[in-house]
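Just the one chain here, the form predicted alone, laid out as structure tokens.
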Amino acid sequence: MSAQSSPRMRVSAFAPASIGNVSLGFDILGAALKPIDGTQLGDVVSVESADEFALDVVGRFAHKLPGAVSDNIVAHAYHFFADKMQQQGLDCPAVKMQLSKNLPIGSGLGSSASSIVAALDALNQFFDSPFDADSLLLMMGELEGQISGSIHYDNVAPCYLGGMTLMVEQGDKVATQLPVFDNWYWVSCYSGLSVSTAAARNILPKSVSMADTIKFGRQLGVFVDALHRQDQALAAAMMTDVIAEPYRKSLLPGFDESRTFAMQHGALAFGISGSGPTVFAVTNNLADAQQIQQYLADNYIQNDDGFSHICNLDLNGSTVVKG
């Protein structure tokens, strides 16, 4: 069998930055981030046709990429969806992809994901959908899981499926999207450092305290029933990290002063994004929002790659345009 596209069709997919754990969600819980302002945070893959294999990447941070084209993760996905492909007995034609790189590796907003996302939504578009969005989804992680050393879904599942994500993992069955509150802003500050997910790993403990692990788990209950009943107060509350944050915000410099003038300043909950460095600041007032956000810029960004938005939750998650 064959899989057929247009001949001279493009298909293009983003992706939006992502919010791994949400503090109190430790690997199973996301958020996708969409600018108030319009900023496109994500990276974007385009696909057509070509004779054989080819990638270009552009974007701001495209120069933070390995330079051969076989160690891009958009390769990676390229030839892991071929594969894919043919062990359902179809045929998977040499492309052209271009990666649009816009978000930092290392930044704790799912980079990795975001590029493993749009290229393989992008692909699958490309041919005609062989694969069901649960299945697309469960190849995501497999493949983030072969780049990263262990399958996750806290980034792929909320910038694949967009708003807040909960991570099932029961057969086909990869997350769950959970009820939002329309009103929150997301105020998502990167430092311009690079904290590797390997290094932020290792610095956890092997094993976590009785009293903690009851903590992760009432907290997570707790915060779950408060979104379905709309209940922004006891919500906000839950959103304390005690398994990774005591740790990983030693690798984050300025996180203490910028978690205390967020908190004395109208957030209702201030974290670390995935692994980090970017932290976050949830608050329900704009004005608040802005006045946070002009701090961490001012404050928490080290260098000339930071940057900070204030943003709602991306409800789309990966879109894709044909033409």
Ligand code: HSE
Second form
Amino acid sequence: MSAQSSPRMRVSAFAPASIGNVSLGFDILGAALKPIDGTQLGDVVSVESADEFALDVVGRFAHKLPGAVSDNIVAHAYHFFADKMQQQGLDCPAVKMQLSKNLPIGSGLGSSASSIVAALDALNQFFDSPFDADSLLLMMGELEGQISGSIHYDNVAPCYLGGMTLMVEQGDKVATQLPVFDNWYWVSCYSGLSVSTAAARNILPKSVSMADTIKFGRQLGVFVDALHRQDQALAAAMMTDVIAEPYRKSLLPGFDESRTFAMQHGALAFGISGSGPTVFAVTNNLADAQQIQQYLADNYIQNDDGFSHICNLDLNGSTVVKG
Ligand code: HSE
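Next up, can you give the form predicted in complex with L-homoserine of this protein, since the form predicted alone came first?
Below is the whole assembly, all chains and molecules, this chain first.
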């Protein structure tokens, strides 16, 4: 079998930023973000026919990517995808790809996941969907694991599927989408510093106490139940992090002060986005979100690379345009 595409067809995929962990679900809970002002917060990857493989990298954070373009995760994604197609007995002709690198690396916004998801979703659509969603998600997790040192789906799953996702990892089912609160605002603020996920994982202890294990399980169970029953106060009360935040916050200048301000000004919850340094605050009204965003913009941002957005959850996840 061979998969053929029209020579003139171009496919582009947008994959949104995401919050890994969402405080209470280390490695197994994630949420996709959509700024309410219409900003496209996420990477875009396009694919078109070519005689040989080529990758072009553009965008606000392109200059921050380490190494040669040939080492970029999008180039890895193409070769990985081509190998998987060949394992299925399918040809994978050469393509020209372009990455618009709109998310900063080492930010806690699921930057690598966004590139991976956009690349694999665009490639899959370009070649007329040789892989189903679950297979593609497994491939996304495998690639993400190559970067961060261990396979975890809490960025790639929400980025690809949208909304808030809980990892299932049972049989072929990688993740499931949870109910959400339509009236919650997610204020996200990137400080401008870079924190490597691998380094932020290395500072965590290798084991967790019995008391924290029980709290982690209770919080996650009660949170999911509260989402299904739409009990906002109970859900928000469960959003604390007993696994990573106590250790990682030492990497985040201004974290404690930001949490204190947010919680005193209407935040329902506050935490580290993924492995940081981005932080997030949850509110159920826009005025509180705006006040907290202003504080974070004035106090948590450390340099010109930083930014902050008031977001809803992105319920669409990765979106593909054929042209
Ligand atoms: N769950 C991961 C971590 C997310 O916290 O290390 C990193 O993107």
